[in-house]
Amino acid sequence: MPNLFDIDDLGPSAWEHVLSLAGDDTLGALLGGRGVALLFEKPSARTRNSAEMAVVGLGGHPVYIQGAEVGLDVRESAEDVARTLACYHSVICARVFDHTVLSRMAGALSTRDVDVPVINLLSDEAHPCQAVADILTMREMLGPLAGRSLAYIGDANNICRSLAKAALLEGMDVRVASPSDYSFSAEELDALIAFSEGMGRGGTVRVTNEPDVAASGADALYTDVWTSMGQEDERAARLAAFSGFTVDEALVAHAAGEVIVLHCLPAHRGEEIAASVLEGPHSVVWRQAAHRQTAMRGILAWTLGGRHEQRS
């Protein structure tokens, strides 16, 4: 059963298969009127709209479920919620606070031999759907990505983890610039290096505390909000820690002349990114947002029709 919790659930062949399916406009009604549960503990404009429209495009019926409607581990256990939703739906997609909820849901289905995959729409550890959209955008704008460089400026968070793995699968040079307290741990960095070596694509990953070092000659600059949902109490401390990490025109000048700028949105203009950059000629942010739907099409199609694909 092809659950997708993060990018490392995909090997090179499955990764290419997902991206190929994302670009396939001839998939037809793979869902054949079946339901897809979209469970959201955390709200999102892009994730909800892209997932719903991808399901509709594949001939399915999306059902949006707010966290309060099921009360994960309050009204019912995550396991019981998964078993209930599987009575009605062919795929369960969940946007959760705690990453372990996803594996618990999938485990509950597996132990009952229920063939309904679970897709991570975002957790505290990973956001694979965003990473697929990011790579589709970079491929469209830059062509083949092997040997290209990607500089991520900001918090080494769930977005950054999934993006790094996806870029390493592409054979990219990944550079992450973060304040010391918000960087990858030594264990996380070692795991990414091991992942890259295991995939054999030639990608590299390194961390720095200097944004201009990461941005030097980069083909793509990427940033995300400094204070994510659920971190509001940390806002003042984060604004102080990330001073100097804004993707502004001065930082863009350190990158390659034709650099593209990405942001997963929502954006806080004047904090992690300057308004002039977000709206400027290097920005591909809105194309990136559009690819969220393309990415979901590929992911859903893989879970539905790619079950013969082996992780390799």
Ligand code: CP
Contents of the next structure:
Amino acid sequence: MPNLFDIDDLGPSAWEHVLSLAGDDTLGALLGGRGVALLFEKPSARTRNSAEMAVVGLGGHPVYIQGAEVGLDVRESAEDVARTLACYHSVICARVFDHTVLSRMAGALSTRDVDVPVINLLSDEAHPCQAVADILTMREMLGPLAGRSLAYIGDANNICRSLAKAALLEGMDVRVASPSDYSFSAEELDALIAFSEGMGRGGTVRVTNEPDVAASGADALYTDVWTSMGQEDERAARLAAFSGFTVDEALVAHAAGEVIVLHCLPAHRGEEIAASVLEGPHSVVWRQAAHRQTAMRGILAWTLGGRHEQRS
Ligand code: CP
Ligand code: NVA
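The structure above corresponds to the form predicted on its own; please give the structure of the form predicted together with this ligand next.
Now the full complex is given, and it begins with the chain already shown.
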């Protein structure tokens, strides 16, 4: 069974398959009463609830587990936790601090020929489940996305990384505006460009330190918190560094007249986004939050080989 650590685990055909399964509300009880482990090392509102309800919608049984409860790499190794959870569950979904924990868990299963996929529910590097929901939202609001422009304003973080890959799979023009110390490295930008070229969808990506340059004429504006979970000690430095990167009405005025504004949430009004923009007519953040559940249905169905069995 396939794992999902980040969007680049999917090629174009698997990507389309996930999105099509997400929109398919006739999948039925694909899980047939089987268990899905939902392991969280960090807090969550959207991811936990959308995943639980998606599992229930596919006829499965979700079990929520806190990181401290199993003590990943403290009480026992992540490998042993994975092997144990695989005794009871058909899918292991995990929100972790360290991205490599996901591949360690999956590796522990594959060396034992245990056919249980591992899905990333957010790590320090990536948040693919959010990116699937983001694309579902943008497709719904904007129609076909090839050639449309997406400006991400803020930290080139886990959200930005997965979103950029997903948008490149859609053939979008991706612009990322960040302060220099919080931008993609040259190596990472090169890797994104290579990814886009390999996917052959015509997507482009560039970085800038000027939010208004990124936002100019954009069809979609996206932002995320400046201080991610696990970075709380850096909050003061980040607040200073990101000054001028707020998505406010002045920035929205640089974008297309019908621009949509996205935010994965939770939001910090007055920091990365102005309250008037989050609550304003361009904002689609609650539709985006709702799509977390449809996205999770598609991802779970894909890992389980739902409809057409197409995974490449
Ligand atoms: N967007 C998102 O993943 O939200 P939670 O952290 O509340 O799950
Ligand atoms: N970048 C944020 C996303 C939260 C959904 C974090 O990792 O905390």
